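One chain follows as structure tokens, the form predicted on its own.
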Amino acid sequence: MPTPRRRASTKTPAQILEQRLENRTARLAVIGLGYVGLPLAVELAQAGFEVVGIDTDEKRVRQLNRGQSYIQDVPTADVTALVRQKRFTATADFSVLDRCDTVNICVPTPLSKQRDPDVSYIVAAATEVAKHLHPGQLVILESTTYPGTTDELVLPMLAESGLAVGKDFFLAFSPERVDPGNTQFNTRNIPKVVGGVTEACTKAAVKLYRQRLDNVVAVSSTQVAEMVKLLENTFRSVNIGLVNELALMCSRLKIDVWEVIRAAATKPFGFMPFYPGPGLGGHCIPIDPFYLSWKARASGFEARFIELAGHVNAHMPDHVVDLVGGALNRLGRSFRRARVLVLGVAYKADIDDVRESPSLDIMEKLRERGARIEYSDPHVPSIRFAGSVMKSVSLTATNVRRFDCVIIATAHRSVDYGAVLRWSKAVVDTRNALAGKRSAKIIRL
């Protein structure tokens, strides 16, 4: 008796993908295992999926496959458990995409020397995805970029396969909202904005994220989703630029800007406190507004407000150097051969990330003026500075007393700033770490 022929599946690629996501049989890929990609990969693996992380850095790959994390917000214990359970593996081989149902692209998007968007990492990742694109696959770009990148850059690369978007494969954009060092909000509980090229694309991406994340917010297009991220960080950049300018103004008027902000923040409506500082750091806030203003210029629109805020923020390290000059003058010293200790080189408190840190700009500007620079940071044991490796100085009375001036550039909670003040000859406080302290040795931002 002849064997009955198996009935061909009548399910669409979208339905097959949806079913695999629901029953956790889908295999997921994350390209780029940095501070965005690794936390996402771990969350998806903890949801019960088999996840493969792809990174061109072989050292990262080896470290992860040994069960070790290099991201502060991802515990090594979590990576170890997932590797042992075979829920997570790392590789530098993009051919694994042949067997993956979803692909999240989480690669860097820096600026060029001309302050224009550098999308080369996105192009490189999309090129590899295009080689292995197959029916039913979902591709999501998470890298921060200008509005139109997903539709105008990534989509044509994937469409060369002959597959139809929204029918044969699915493409969406979902901006990362990671805040390194934030113990309250993380990848899982930060609302996830998603916009697809088509309605089916949006639905597929929402389906993926809802398998693990607490709140997924669908928007009407990839352009809206791309603009959301830029608005969020431009909002911060502009408001920080405003309060930095206010700090410069208050300095001239001999008014304590910190007291002004503290009092203004008592208003229960119509005001949100932002705080001045030595400059902007991190991958997002100093960079994202330039993506937006670049796109605006390409469309014939001049984003003057945004660019002015960027100008103010970019010049804050110069103001800090001027404050150091004032502190040294009080001691009868000049910049030349003065010893200056910078407290904190991470771009924000309680993390180990030095990307775009204003501390590095301040150190370089002081070095150019002839000062001898060292730093102390409990989270960053060493950095490359002026062509060599510099190690963090331990904060002891003996060490601090060697310096003519101390700059509080990053206010880590583990540092005893009262002790630093006692041991110092002069302190330039750019973070209000010495709030409530009164001393002739303090020069506040």
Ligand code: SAJ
The other form holds:
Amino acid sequence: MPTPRRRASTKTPAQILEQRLENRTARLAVIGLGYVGLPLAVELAQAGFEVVGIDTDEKRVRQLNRGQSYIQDVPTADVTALVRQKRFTATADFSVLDRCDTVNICVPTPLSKQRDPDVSYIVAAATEVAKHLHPGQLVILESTTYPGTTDELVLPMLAESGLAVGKDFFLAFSPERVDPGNTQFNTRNIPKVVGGVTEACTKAAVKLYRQRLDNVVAVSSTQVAEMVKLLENTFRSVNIGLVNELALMCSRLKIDVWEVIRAAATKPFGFMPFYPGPGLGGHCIPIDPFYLSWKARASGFEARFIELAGHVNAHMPDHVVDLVGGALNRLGRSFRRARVLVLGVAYKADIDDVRESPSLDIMEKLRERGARIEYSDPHVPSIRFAGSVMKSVSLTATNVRRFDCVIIATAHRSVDYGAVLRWSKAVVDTRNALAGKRSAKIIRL
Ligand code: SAJ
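Go ahead and give the structure of the form predicted together with the ligand, now that the form predicted on its own is out.
So here's everything in the complex, that chain up top.
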């Protein structure tokens, strides 16, 4: 579609952008169409904007342009409708940025093999944005990262254009808070924190989000916005580490840690329950705190809570393996050639995501000890394990009876744990899925 010529204007770039956002004539771009970028692109398109999604994965681009969604929380019907209305298109071609007024960067920020921040995806995206940066453009980084990334890494790349931040273009950070599978909180109703390099940058970013999101919270800088997200997820990691350590203590003191937490949770203020488990999975909690501790260390500060919580959480798979060893011993078995079924490989209940799942750590440790491992997960039909494809075992009496020990590693709500207990010789329950059940076959975390 030919780009309509726009009359020269006496307005400032900020005023032009504000007007285009107000009247929905702004063209918006989202880089990275995963569990963060695609829901955002759909919300903005549903607000009436023309949105172009950019992803380097050509398969995803083709799927989206056929109107298909591959993200659990984004209905295909929504994508189909927006593609049909020409409100949303996908591409792998970054030159579309020449015609876009705003760009949201929603790319992965994993850890490197050395457990340091891997910001290569941010750098790759910012390199493309810099190539196509033009007056009046608003750039917002959403990927979880260490405080200072926006100002120290992205801004210099964009400033090389000679354009002035806060005057010619606008740059901000806004942490993603998407919780995949959460049916109550979604991209539209989760409060959105935004911090710009300058006040004008913050104002422009707030203006964009306020066109669609229910609650936008402006903060004074990109560093504050970056730190907000890291506090949120470090808070979880440290508190999970605390209850995991409490579980290890209670195990030695022969106290039921689950009963302790249940009773403590009756406190109507000043307490928030967290629960012990087989370890820490997912692409946020095991990773984000180490972005903060890395930055702290670079500034000469040792973030001991983060490191200690990481150590405690990373030890939990070993603790579970010890419990399995005890269960097998009581059956007169050793690990060698024992049959063990891992129930639940997703990293948390009722989702299909296995990234960083502690179940996989537990399976690997048991395999190293000579046990014969299989898994069952209604949400995960197959996984790659020990270099080959492993299929989920269907949960039947015949199948469960083949095993010497069953580990409840993720407690999906769709599973009948009473039946699993009846069919099992021994059950290591790491999620209190058998709460209230009394049996010598149960070994609880
Ligand atoms: N876990 C425990 N005990 C707990 C809570 C979690 O062992 O009490 C384990 C889970 O089994 C999982 C890991 O920790 O393996 C992470 O669980 P999570 O509940 O934190 O779920 P995530 O990783 O999906 O975290 C996301 C985060 N969302 C974003 O980063 C945008 C987090 O900030 C949310 O608070 C969290 O979802 C949520 O509340 O569901």
